[in-house]
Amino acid sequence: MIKFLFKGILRDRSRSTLPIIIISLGVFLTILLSGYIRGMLGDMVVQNANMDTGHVKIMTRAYAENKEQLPNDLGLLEVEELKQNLALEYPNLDFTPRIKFGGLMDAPDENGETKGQGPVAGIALDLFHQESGEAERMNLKNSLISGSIPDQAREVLLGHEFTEKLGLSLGDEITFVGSTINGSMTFQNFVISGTIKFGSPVMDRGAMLIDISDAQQMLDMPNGAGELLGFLKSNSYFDEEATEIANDFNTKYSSSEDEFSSVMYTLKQQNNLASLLDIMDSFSAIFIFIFILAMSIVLWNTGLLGGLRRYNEFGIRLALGESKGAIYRTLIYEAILIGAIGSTVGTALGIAATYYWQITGLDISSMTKNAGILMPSIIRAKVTPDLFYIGFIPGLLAMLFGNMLSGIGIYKRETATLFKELEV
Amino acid sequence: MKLAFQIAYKNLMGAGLRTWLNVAVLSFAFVMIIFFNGLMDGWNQEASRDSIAWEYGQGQLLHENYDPYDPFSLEEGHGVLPSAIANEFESILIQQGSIYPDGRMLSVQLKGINLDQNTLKIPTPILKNSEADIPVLIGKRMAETTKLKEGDEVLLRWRDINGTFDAANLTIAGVFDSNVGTIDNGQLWMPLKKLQSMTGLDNQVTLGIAKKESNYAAIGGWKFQSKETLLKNLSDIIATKKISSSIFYLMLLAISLLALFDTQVLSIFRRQKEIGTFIALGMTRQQVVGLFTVEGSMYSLFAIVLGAAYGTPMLWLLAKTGIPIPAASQDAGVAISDTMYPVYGFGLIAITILLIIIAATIVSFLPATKIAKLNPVNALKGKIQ
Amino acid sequence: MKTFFALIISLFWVAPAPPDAAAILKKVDQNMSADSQIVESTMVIHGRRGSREVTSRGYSEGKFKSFTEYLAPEREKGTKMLKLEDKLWIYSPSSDRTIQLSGHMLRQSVMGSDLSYEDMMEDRKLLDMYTAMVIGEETLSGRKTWVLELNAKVEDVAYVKRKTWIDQERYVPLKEELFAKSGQLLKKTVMSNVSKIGGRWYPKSINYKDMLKNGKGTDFNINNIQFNPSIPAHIFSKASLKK
């Protein structure tokens, strides 16, 4: 029976192609839009996560207490070991260390004497290991004005305006002057590998990005870090998961007696993000409901149309003596088949596209020329588990109900008038 | 044409539930477009207003040696405002110092401001009424960072013009709540005269805030930055936000138009006999096409009416209560408030209405063109083509 | 009756007259200063997470020339500092660059200690900057001291007022306090372990403390000091930084 129907669907293009295309398209759009809403509403959250909070962040208690002052002397020690433990214990997360620091950049003239100086705000992150994903998180590729991202020791990315102000160019050697976590003065030469522009005046003037290994060496914090940021491998923040991990971590590692014991905060616990996340959740629920409603109308119409198109066929089949119930049932089975095929294709395409969109992001920076902005100019969608059914169920049901409704007409037809109706 | 409207109206009302579902979805797209744009406009307006009120005034006159992004330039970047224009600016002196909350040193900027000023929203009357020897105002972010509150005393160390150390307890006279992080983080606001006498920099000023809108050409030793220049960064950011939210509501609009398109296809398909009758009765095909197009675009009229019916109270309420937004991106140097209040301009509403009507008309017209190809005889017979 | 008065008067006469503060400081100078010095010392810096030691050898000639080379720990080894008049250069072997410290950078602390570069830079004689007077006597850890108050007589000083406690017998300072204009105590120095070295009394341990910050301050211990050695002139040149 199913095989027979299936052949029918395959061979009668008017029965299959259009409805399947429309259902696939509808389901696809539903999923993509749902994913997009979650991604878009979350971009402020994403921004925070990438720049500052991570999905979870580990600090020492003492560091956390004064974190605005960047007290690296109170930072984490033995970060590699900690990272290895964490990788085993929390395989869903990628952990990456960061160090924020301040200091002076000193540019020498040809005699090595100071030509110009300026204060810098440094961020050290794992740039040398591609898999750390840090360059993408900081949106470095798009922020580069010239040059490239550092790929070897002693290379630095500097704020574009800063290099212009000091008259520096790519390849120039400059010296960072700052203090180690012990307070000693520290000097470190860097070669400018690239210049960046984030769009935030503060960052453009004084940003300095280096690899974490350089910072550890320079600030005398071997194997140390100010903060250890954790990112869920799915690239999107899920509060329940993060909270569970943080609770587990804090039971295992944190002690209120030891001010240097480490403590994990979830994204939601940082920067007052809790209320934003709650609003987002209710917003996206409303949007998705409305969207599914709209999609259902489209699919319902398609179902109706499919039933109506076959008015003649049903007449002939009735005339040939097939029972009304049998015709109605085949119609419903067909609808389920078509709905299932369309919804599966749509869901698969939708999730694939959403996932692609989540990974690569949509760069809208070209639409905002001159606006190089710290806020994400890359829009990302977000794959959530509900996407697997959020399009599928309405896709299937709308097709089914549409056909059920249009099929009722079958029962209304009288055999006596059939030949007249069909004019055969 | 009047007839077309009447027929269209009757047809739509007759179709019942499906009409209302289509209308509901379209109306939702309509309300959302207005809401999102209103939100962005509201943010833009409020952020600009706040930035002007708290930080920029009607423009800033900076001492030529002062670079706002280089705290070390404060040492040299001050002078006496030219007397010819001194009255047109509110004087601000900025110096550096350190405070020691809980024995940890924290570098701060000391900002002196006139107590009788009303150019900026900094609540200087609080300073004026304070009896403390060194009263200061701090913003809510600074209060959080330092864990200081009103009435607290903390030791301040600074140096005078000769580099001589001085230290004294200052008193937090008040904590102000501003959406503008750049006048809050790491800053202490105090009476200008007090700061000038503490540092020995009598009459010295780092920058002036213009009281009235005016274009100041180069003034010897000072550089003028207009309000617009200062606001540029902010409007750029909001422009980006607008685009990212437009993708969302355009998708919503697209799907509601797809629903409308589909409905049109269906109704043309179902009503072939009707079409045939119209033509048989002497209507030209163009007239029939017009009839169906009007019917389709009437969805948008219904949607606008419906949208206005529930949207007006809803949007009004949202504009009244605002959308709570946590100050998550303060440090990006952009003013963002705890609560965003959408603002719906007349232009925005008019353009949105026009957009919905035109879009609905186009998607109604497209399937209707099929009518022009119909054979009226077959159509009359209800023959499927 | 007469004898009684005479006795009273003689008592007054016998009571030690408050000595001239300038004279005291001169005697202190004889102990503390030399035409040239070579000092090997260890600085103990106390942080929140433990202490660390930095060893250095310093050469100085008069008040205007000094050269310091750090010997340990490994990280600081080879870092050199040269001060000539009012200029200060630091050389770091890791970057192979010599940087002149100026302005705000002089306010940084030396090797994380409670001492700033600026504190080290002051090379004017105390009596050129301050008027001194004896304001009392006190006993500090069993030693009788004169308490001297120094008030700035020039404008460009970092501290307008200092108080210093001078051992009455050995003419060695045992304690010093530095004040802000407002009278707020900013820094405190305590000298101890006074020993006789090369015919002079000299405090071999000094504790510096920034009174505004929490912490135990910085200990400065002298391992070895030579007075008036002859130091080759090339030491006090920028060329010696890179050696």
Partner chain sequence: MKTFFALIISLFWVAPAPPDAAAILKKVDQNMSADSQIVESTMVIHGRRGSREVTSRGYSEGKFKSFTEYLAPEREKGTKMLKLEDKLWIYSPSSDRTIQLSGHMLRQSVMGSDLSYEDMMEDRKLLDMYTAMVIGEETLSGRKTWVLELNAKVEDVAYVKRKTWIDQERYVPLKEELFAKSGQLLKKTVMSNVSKIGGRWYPKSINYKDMLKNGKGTDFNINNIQFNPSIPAHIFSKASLKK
Contents of the next structure:
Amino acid sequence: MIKFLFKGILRDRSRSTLPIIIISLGVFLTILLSGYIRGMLGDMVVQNANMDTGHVKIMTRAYAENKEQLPNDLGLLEVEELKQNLALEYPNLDFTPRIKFGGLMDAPDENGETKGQGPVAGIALDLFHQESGEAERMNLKNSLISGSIPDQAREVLLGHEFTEKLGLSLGDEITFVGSTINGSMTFQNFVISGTIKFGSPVMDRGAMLIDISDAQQMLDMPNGAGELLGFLKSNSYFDEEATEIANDFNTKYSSSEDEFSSVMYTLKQQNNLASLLDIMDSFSAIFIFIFILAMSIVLWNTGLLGGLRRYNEFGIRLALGESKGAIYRTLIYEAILIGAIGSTVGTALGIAATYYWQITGLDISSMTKNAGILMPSIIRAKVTPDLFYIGFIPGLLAMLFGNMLSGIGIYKRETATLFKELEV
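Can you swap the form predicted together with the partner chain for the form predicted alone?
Partners and other molecules have been left off, which leaves just the chain.
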């Protein structure tokens, strides 16, 4: 039966070509839109995790309450010992310390006189040990505009825009002016080893990246850190798993009566990301539902019109003695076959386009030029397992229901009326 119907679809293209094209196009758009929304949300989570929040973050209670002020004097102590203990208790997490600090960058001329100054937002992370994975998380290799990543003490990476603004170049010596955790002034000379551009104005206008050992010495923080970031070894954020770990850690180590006790926050508990991601998840689900519904209506009408146009054919088949039930069943089988063909073609094209968009991405840097939040400058789609079947919802079911509705008219055909139509 299937082989017979398939031959009929191929030979009578007037009744199959247009529905297959419409179904394929609708499924293609459904998959591409779904992949784009999932990729955009995923990129935002990854960028915020790698740049700031981690999948989980450990701070002291006092630091967490005033973290916008970067109160490193309220930071963590004996970080290496804490890391070793956490590695035993939570083996599915990789922990790495970071220090955030701010200050003034002074650029001297050839005579040692100041030729330019500017405020910097510094991030100290483990750059000297490749096993830390910090260079990969921050995407430093791809963000380098010139030079190289620091591999020895007193080397610094500066934002490319900031470097151009001060008229600096590779190998120039600059001076950082700031304060230690004890409140005293600190002056530290650095050599520019490279310039970077993250594509985020928040980072590019005054970013300064150094190894954490330099920051610990400069800020009088031996074996200390402002924050300890944890990343799941799967490299993907799972809120349930992160929440379970955070609750376990806080039960063991956190005390509301001790402001210097450690407390762990998940990614969604930081930077108002919980409400943002929940809202975006809800909107994405609504958008996808509305789009699928709209495509279903279009494909429903396609099946309905296709069935109505074939009433003369159905009349002839009834006149030849074929039963109404047999005609209705073949109409349903054809709808399933046409829907399956169109959905398969549309799914293949949609996944191919989504994968291409996942590799190349869409550059939106011009739209984020004045953005005040961390968000990727290149939006990429994402191929997820549900994309392999989500297109069959409008492609197969809508076509089927449309033909089922139009096929009801078969049972309303009267033989007397039929012969009058054939005489005409």
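Superpose the two forms; the largest set of C-alphas matching within 1.5 Å is the rigid core. From a predicted model like this one, the values you see are computed outputs, not experimental measurements. Numbering follows the first chain given and starts at 1.
Superposition of the core reveals a Cα shift of 2 Å or more for Asp386 between the two forms. For Thr354, the Cα coordinates differ by 2 angstroms or more between the two forms after the core has been superposed.
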